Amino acid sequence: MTQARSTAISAPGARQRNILRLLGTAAVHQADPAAAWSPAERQLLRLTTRQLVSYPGAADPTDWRALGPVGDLAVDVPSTYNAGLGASHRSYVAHLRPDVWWDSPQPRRITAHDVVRGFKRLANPVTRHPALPYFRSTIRGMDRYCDEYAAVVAGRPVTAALLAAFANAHDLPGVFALDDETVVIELLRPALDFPDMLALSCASPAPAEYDAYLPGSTELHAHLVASGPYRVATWQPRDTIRLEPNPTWRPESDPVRHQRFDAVEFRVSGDGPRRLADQISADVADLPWGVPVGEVSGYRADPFLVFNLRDPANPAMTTAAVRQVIDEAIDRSALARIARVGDPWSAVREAYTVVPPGNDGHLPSDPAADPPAHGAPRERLTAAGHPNGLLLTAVCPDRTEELALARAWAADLATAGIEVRLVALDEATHRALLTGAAGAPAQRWDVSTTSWTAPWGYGNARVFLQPLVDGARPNGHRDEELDRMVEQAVDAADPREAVACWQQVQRRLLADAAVVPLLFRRPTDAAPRGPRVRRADALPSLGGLADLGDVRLGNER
């Protein structure tokens, strides 16, 4: 599919003198903000979106200023210093500059009415994005108005025309519009954290013209409108993608990006990690995409298991002891090597909690204090009630490496007597269906890989572990104790009590086998870089990927 703007792609190796060009080996499906998660989606949306907040970039990504977000379309980080945010803690007000403009056919700036619209995007129920289960817990008003939105849908042919009808009708309590240029989001308890939520880029505003589309669908990314340095001028995600200059987009009302070059083009190549080095070491591209390119100090959990615990294909799934036999079964050091091949610039380590190092909440693990399990893992397998073995039905992203990996894991637990059936699945159908979402196929799963990178890296506690206990989502683990425990931790307003009250949840979910942690990886700087860049800054927020909102090269204008 190619949008009505689209120009002249370049022919691949052809160089060009102010095109920045990428080369990745994974597609990327969604540019929507209510449906992009990846941190190749969230690299994209950072040249075509702009946030209430965003983090400015920095040449080491370590340094303090590169973890705390800035003003981006606000003016300033709502603050008690700016009267932002109210003595309770509880009540943010952003005033919106006033020259952000939407590159809509019409040019015209960007509202507070367009904010209160993203958030109310965000609580759709169509692509039940994988960053809700931060808001629904922190603003007032999101978790209901997510239950009323589902259910508006549930059980009827999903239009962009329902959606729109139950937004237009229906005001989240939380999140409100003063006038044109100061909104005002309420929280249901204090929350350190939520300027980074601010700057996730599922919180961007969203456009009018997008209630005539369902989120994350073919015919809304024909019409993307753009609010950054770049606009969407060809979308073929499996191809080619090429952003242009945004003619509405103005640089004295950005603090955080720039638009230095004439297009910026992404390109899929279907080769393995050699030879994309190889290629942009030959100038055929300037930097890879996907791909981190400098250290940051958390690792990212990459991958791990994660269990249909509401709906599964196999009933035995719900069981805690077929679960442990499965985590006991895996050989993490197999899976390093195979990692290690598929993915030379990151450094992999196995995995036994799941909070990775480097994030508040981490677990030192020492595997070989635990106690030994009792007998062989078939032979739990029998004692779990299952003599005769089992079938299980596994989904997977379909990329090389986590195929790999799947059938690595698939073949240790055929030692156990557990047959597992792989189906691999296109990056959006696989997040669609851990999420839940109304718009996910009928595909029947039990077990899933799947990984996470935290999306802000300081005061992080909660982001690898409130996806895990949501209750909207098949994978989402709760029990009453547990439930005590997640309230215990959003509430607490000292950090370090949050930090002890998030390890509670962790030790709970690793007792049940909720997850099964197989590797952490943490970035490097080993990525390759063509000859032409002269700056490539990894962000943090990114998971190490680069900040192109600020990359340099030699010819540069």
The other form holds:
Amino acid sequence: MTQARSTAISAPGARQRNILRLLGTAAVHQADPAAAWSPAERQLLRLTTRQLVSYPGAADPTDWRALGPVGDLAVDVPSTYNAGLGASHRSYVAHLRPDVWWDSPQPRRITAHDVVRGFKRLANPVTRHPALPYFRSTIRGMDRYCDEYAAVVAGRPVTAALLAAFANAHDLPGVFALDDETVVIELLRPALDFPDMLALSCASPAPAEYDAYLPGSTELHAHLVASGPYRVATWQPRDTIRLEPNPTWRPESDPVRHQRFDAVEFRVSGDGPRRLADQISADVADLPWGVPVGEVSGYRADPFLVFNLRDPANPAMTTAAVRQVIDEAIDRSALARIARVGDPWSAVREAYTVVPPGNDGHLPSDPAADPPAHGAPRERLTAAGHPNGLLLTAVCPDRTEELALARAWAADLATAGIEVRLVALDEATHRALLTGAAGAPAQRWDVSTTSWTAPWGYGNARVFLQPLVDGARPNGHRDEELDRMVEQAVDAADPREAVACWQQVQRRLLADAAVVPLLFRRPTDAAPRGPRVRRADALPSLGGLADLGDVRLGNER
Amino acid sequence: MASGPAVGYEGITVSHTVDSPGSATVPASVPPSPLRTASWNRIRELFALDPTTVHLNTGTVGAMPYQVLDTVDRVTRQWTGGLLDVYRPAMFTEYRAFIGTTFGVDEDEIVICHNATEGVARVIHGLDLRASDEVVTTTHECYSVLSNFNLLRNRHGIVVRTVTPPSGHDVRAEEIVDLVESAITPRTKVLSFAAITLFTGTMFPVRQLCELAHRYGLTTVIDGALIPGMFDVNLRDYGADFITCSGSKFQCGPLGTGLIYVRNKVIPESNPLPLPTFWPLISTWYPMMGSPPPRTTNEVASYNMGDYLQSAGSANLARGAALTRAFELWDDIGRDRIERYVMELAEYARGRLIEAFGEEAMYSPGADPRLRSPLIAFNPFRRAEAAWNIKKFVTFVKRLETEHRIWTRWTEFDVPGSPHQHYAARITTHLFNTRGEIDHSVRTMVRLAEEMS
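Given the form predicted on its own above, produce the structure of the same protein in the form predicted in complex with its partner chain.
In what comes next, the whole complex appears, and the chain from above leads the way.
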């Protein structure tokens, strides 16, 4: 591997005992901020990247201090009180710390231009980042920029040079650098959750070196440039990822992360949860990764079904009556039993609404308001015009538990006359299909399992719903009335009004069965910790995964 | 209390002084103060100004006259360590009467409070607003106005409708009135605006807007932070229900002084509407049982609303005395004379700025004399897009202060139709400023802006 990085490296063999060892049941595939999204991927990025603002770790994840970001690459969270936010709440000015560095061959400071480049990369059509809907509706000009970016690559072989040429020739109107240390971000409308969006890893700055590689590509992963306290030394996603200290990182310029270890190792275990717990108890590893280590207040939607509404393999998928049959045919209680075995570290509940409990806009299901449909699912499928049944193609991440769940709901659908052809995909491919990325393989599909963890925990009414109404995604449900509701929701400056608007959106999505909730999960504190672990705080923004930036071990320096 | 002629600084005799609560009535025999005809250079000597600086930021805070400064010190000492009743004098009855006379209103309509922010908060939260009631205001209001209305929105579910006023040299009063009227709906209950906006220095057409409010039956809340000390006005003539003021800006009283004007009687030629229901927040004297009498419907107050608001426990008596002292000084100099001087100097400054930077650089109105104020906001940089570069303005103002000892400020505001937050440099002219200072400052700003452009 040829790494684009500074030449200073830690002495081999030194203090090998001071390694943070993590063991996880699933691989991660992305360390590119423009592509990484799963909580486990973002957990890793916590160590290798910086954002303008970030959440601090807190021993109690329900502490309000854990819910609001603080200055990270930016000196402070832009606000009216530090001349960072005008009274209209539409213009953010972020002042960068002067001593945050890229681990590039010739270490250099991170500048406002790198922040601008990061936002442009986020708009790239190749990875179509899952969080993009939040930004498209918020940053001035982002929506059009994404569309124009996509138009440039449509029907052409996508190359890094093509992408870079567009990005370097086109300004993103709402994001610009005043000078090296000041960046302005202009919004279409006030968005009280915008600091939370800035804290997402996909809003990280990007070094100029990244222009040479396709976002999310293997080549880019061989040339990652770190800005956090660690850098990637070994990148074998299905086996071992090893991080080593980033020599250009300076503790005095990073208020949320620490560099306590000589290395951090992520290893993948093919074993089940019980075996994983046994290994950690036996001090084979210190912490699980991709597994929540502490309670957070909100549940996650995990899993739920979405449909390919734009270009399904079976056109029947666009009929609400068919989707409603699917919704009603699935036995959630059976799924909950499977999930409890596969994920003993979470509280599991059956889900009938989109927004999980503990998040803004959650609506308890109301049987009186939504009475069950009359007739058996099979009869209703016939009534919907499919007396001979249907064949659907379902895509699903290739993880053990998710496959087990998929087989269970596929069996339920079979009893309703719907045969399901299950296609297991690696996570990156699966994500590309769902987001409609330009680089997605030509896999036709009708229905998919997916999951969503709230990327911020406070004032988060939009987080579960907005991606489901994004017209750029194959599963993005749209109709005129829904568009009006969404517009009203994103326009609502008053958080209570926004919640009410998003609840309307949710009701309409459910009424059309545009999404089928299956289970909600919330982390408990049952996850295993190795005997050396003295501190591992759960980060609400990562759904309760450990804040690797502040783990303490018994034998640390 | 001491009253009667006294010798001020630099040998200038002032008409009287009020050091502690008591009658502040000016004896009829007191001759006009020599300050009435004193030169502006002599008047400038009354102020605790650093002679090495040019103070062009009275829009933020004024400079205290030495006599005001002394009054703070003297009265503080008078009341320190004594066993006197501090509650009765904390009503500031005589001071309120004196200040009220200056503004053509009565003691029951004037309250001395801690600053304009506190004043406007007490007014806004005293309004009888319920869920779905609407308030019309502008995006160019002081944060303390917008934040308190937002608090009411969160607390009671009111609706706050804001309009962004036009800015620039050619703006006319009718544009502002029409814009405000377009935001009024059948649910609107309150119209709130600044008499002079702090961001662009636009003198709002106050009387016209109040008459608009009268036509729609609206309660009017005016942020008049900059009025005292700038204008020779009768507050009642505006026709507003509430006007909140600063004592430390153009009036040059001590920091931490403000005024509330609260309409407490119905004088039809001023404001024909019935008095609005109002809840005087922070009040010792509001009845502990029962309610005050019904509010009057004529020119005789049915109770002293000013007392309800003024009674808030012990108070800093020195501040009341010192603020009144500042009012006395202004009366001695002549408020009409001060207004004339301040406005003439502003016009001189506006002309110099237009000459230097062009009309298109001006955010403050100039073509319509009704909208002019002594606060002038402008973009000194060559390129229009510099107007949304906060760094340039922060640096510009900082460099004026540190390298040239010229004290100005930068402001930020929305401009209709622009996606950007705009920034401006702002100067303010006051009675202690001179044409020479304006010339020097404009020359300096031209050089600096050119260098920074």
